[in-house]
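Just the one chain here, the form predicted on its own, laid out as structure tokens.
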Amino acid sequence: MSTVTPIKDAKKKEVVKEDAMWIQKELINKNYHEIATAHETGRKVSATFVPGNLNELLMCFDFARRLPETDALQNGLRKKSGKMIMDAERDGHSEDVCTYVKTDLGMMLQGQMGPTGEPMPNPDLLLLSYTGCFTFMKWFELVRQKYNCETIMLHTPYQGDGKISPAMRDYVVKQIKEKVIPACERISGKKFDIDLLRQYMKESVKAEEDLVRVLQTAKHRPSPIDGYFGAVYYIGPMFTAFRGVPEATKFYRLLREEVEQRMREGKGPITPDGEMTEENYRLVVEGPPNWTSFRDFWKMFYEEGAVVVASTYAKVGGVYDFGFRHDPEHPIESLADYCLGCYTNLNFPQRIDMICKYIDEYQADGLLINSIKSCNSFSAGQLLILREVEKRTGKPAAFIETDLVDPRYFSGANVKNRLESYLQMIKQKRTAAAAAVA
């Protein structure tokens, strides 16, 4: 049975939430004190990044498992972010740099400190998936100089013709078998076992498709679910340390049963304050959310009736619902296209197909950009798709601008006046739209 919890935040409000999203609570401070405790347990540490993240083969040599935006995300959405950015930028870092990248290098500056406050060791290993975002290159190459341990780099082919070719699969799985595996063995001490990482991706599957059983949920009316403020609750384990292990199985499966039931008694998304009631507009976002004022930011919209039924956010660890599972009879095969049809490794058309393609099938009223002033990942190419999806669909787009989580360029002010005068767009063109009909 579905159940929703009230509890204090530090101010003393009352915040909802939702059963799963205690799970997912409890998962993300179990990596963390994993990570934290990982050297004096005789483990070594891993860092990568989200989008191609080879968890289930780093598994497989018992890894305890960091990932750098994580670090970044969860240090903004507890308020400590704005700091370790100054740090940064006092260090020598340029205003216009990442500002996850100098989060991660605040935090180091700071002594290392993690989220929940625990340290974080320094990682044995840095292995870099690159998946069309250049900073993390360019990351990976500030941070080994503070760590001063080995560092890989797995080459991703970008879908510059919008499709996999055999030829790039087979060089990212040469890559695979010739460099990581061979370097992962040799740092942790532990031999490859093939079996091993085909029984992590097989819990994989399991949790990937309830993942996307649930998102596509928002095709109902009401949504049961917010596909961007509330899918990041329902991404974190798939999108991080827990992807292939029992607990992200059973987090998923309770996930699904709770979303499902609401679907069933036609209950809008929870929200921090409680059940949405009202569905006024079904809104498509392309872009990152804001970390350092998540409550507000999501709040703005919940308070107008806006719910989002899809996000491109929701997808940039894994495209799964266009079809990718991965695969344990073809698991290093899986990695690598796994690692190939990553969100940000796509072309600007396919994005725009992507988006379209949700505005039809889950019945928007839109597309809203959310612009982030330091993720060029994202932010190159936006005002393209805005206009092809206004061509393409007919329904109104417009561009919202914040950032990830540096709170000096999130003005709430402006952000909600922006988000009003979109929604009353999209008002007046049903008015116009219904005369019509009339």
Given for the second form:
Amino acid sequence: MSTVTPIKDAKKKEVVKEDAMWIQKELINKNYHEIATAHETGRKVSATFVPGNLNELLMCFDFARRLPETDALQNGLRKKSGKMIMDAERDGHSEDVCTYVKTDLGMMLQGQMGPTGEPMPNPDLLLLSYTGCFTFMKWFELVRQKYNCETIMLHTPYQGDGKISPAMRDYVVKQIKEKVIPACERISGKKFDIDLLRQYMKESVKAEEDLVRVLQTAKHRPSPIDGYFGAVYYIGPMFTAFRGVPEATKFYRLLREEVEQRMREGKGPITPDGEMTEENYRLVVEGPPNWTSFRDFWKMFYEEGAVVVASTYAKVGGVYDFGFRHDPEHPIESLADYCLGCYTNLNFPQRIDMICKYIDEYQADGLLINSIKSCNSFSAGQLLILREVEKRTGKPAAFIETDLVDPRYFSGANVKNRLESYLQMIKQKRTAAAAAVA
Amino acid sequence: MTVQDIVKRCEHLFEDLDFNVVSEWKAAQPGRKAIGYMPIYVPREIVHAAGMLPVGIFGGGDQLEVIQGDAYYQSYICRIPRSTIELGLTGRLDCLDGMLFPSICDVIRNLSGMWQILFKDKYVKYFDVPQDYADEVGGKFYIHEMQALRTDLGRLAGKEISDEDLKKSIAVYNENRKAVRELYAYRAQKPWQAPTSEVYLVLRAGCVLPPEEHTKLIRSYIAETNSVERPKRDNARVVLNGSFCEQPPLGLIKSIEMAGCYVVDDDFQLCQSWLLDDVSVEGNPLEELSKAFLHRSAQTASKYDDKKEDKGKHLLRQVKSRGAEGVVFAMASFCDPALLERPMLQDVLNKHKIPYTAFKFAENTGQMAPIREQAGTFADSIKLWSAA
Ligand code: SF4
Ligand code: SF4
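Switching conditions: you have the form predicted on its own, so give me the form predicted together with the partner chain.
Shown next: the complete complex, the earlier chain at its head.
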């Protein structure tokens, strides 16, 4: 069944507005170029992780900003990661461990060509923003052995009790003030200017506001966006090197206007094959997507008219829809709150509450979990999430297993089968419910 | 008690997955409480100071049939969380009044939240330890974390934990750590007299016995085993690394020994040897515990190494001080921290020309032949190498 109408004659101007993929790609390519030429232009290069990244702060020191997770993701999308992973395994890394790490190490082994084909310079600073994933620490320890550059640990405590205590916040603030900022000053040779930080944060807030509006348009029926596959493009700039950059603010304003317009017109999401014209199923998804077969994976959904109205993955770089905004009045404290509040830093009851809330507020038919072999942070315990959400919402849930960037762990046929039977189940439930009402 | 009696008792404690000894300890005095903790490290002093029994939970080993626990985990996640859930769901941990989940990895971290959901009537705490080692930064946070635990346990006990209580408990654990160090030193000196399969059981007894009793048990084991000469073999002396969380089955430890290795150091029960020397009983007890953690504790995969050149120092020290000839990496399958740490440690060993071998296990590994073969080949190569 096809529920998609191809867009004809998509002019460039329209693509900019209608296709976040395009503009996002531009931004990313530009950033890779900046990184590639940073040392020639006298800039220093930082590397850091997506959750809890201190982008605005790094901008204050004019770092060219690398995000190794994004490198791995991009290499996955470009189908380069499989070989990199195997190279890392041949170099002695276990087949059991996170494939993002191995993609990065494999990229280094292959001469450190970036995803866009430009060589990546060695970072001058590894900012180990240790938020929501224990593997981050090992990852940067491993690359530190090779790069021989300064590494700064920014330890973010976990919300084990489901809240951020003043002691947790103080701890992060102190590390930023006493460790991170002095190291950035030392490495970049630039003095820290808190007003510059405030200025960048003002940009961030505007963009954050618009991103939330975009994501929340999915509450509308039909949803004008896909809150998982499509959202990947929406969150890209915000979660990486562009939060705080005026270009990104502009991008989010345009995106919001366009998406709201689509919503008013009752249009469905844009997919790689065109506009989705029929919304048959509304799903909430937990877990990151698979990147190596991203398009095929998405296609399985839109071909069935299944739209993802909300996803937890779209919150890994900040739970903005639950109210968090960077605060230019309290810049360092808000950086701390940002680190502490990312999705994978939430405890299990919080994660379950969030999913249940999404199912309710976005009027979803159920929950689909894409369990990622690589990622203990997301995956360990997801089967309990599944049971609890089913119990609390009465909505059906389903479980599929893939990997982020290891093509060996994406079995298209299996995933498709599972998805189809899940959608069937939703349909039957619906029919049964309608019969009961009648 | 003869050495056999001691080992038998420890084995009995090890095999008792119903934790009867904990229930008995509680029954001996009304109102007693027990608090479980998972690997690697919690300051047991605080639990002890509350008058409670700290109980180390290290999964179900190869004795437990995991039925319900498997329904909570995908095949690519290690075994220890599923067998621990199995222990909980089958009522075997009912004797515990609470559980502590230290910050070791994402699996244990997530398990803390699962425990909150599955065992709603129990005290559950995720216990964060700092990865920043400045007294004023990480130390301050850590003291706060310990203080929160102290308040919680005081409430549970119905009585505040005083500084004096804490100091007494620190002294008790100093003595226990001292005994553990004696045991390790004795084994390194005479590994044929203290096989690791026995030493391991003596250490595991420390998971369920009150520390005072465990200290005595360790010392009587040393005395008793020293009184009966055992045959000395021409084994290779190795340090075992990587089994700090999920534990290998006892049969695997025996297999390594039977294959011709004397294990002269290991990281099986890091909680008992984490702090490398005595914690001062003068001054503020939480500050002293913090200082010991920040500046005088062991290195392991879950703990950040501030400097690149620090990597592997602890392992090297173990090799050098114990006179080891090689390292056996034994890591649980799917254990991200251990398996990601391993290549870095291997690099360090390469630089120092220390031979090593590596394999993975699961707590319920049944097939020992391949491991025995690998350990045997490794032991032979070490002997050949040292003879050359
Ligand atoms: S374990 Fe998960 S969160 Fe951590 S680096 Fe790997 S994919 Fe990312
Ligand atoms: S065995 Fe490793 S991955 Fe599993 S719970 Fe323990 S530390 Fe975590």
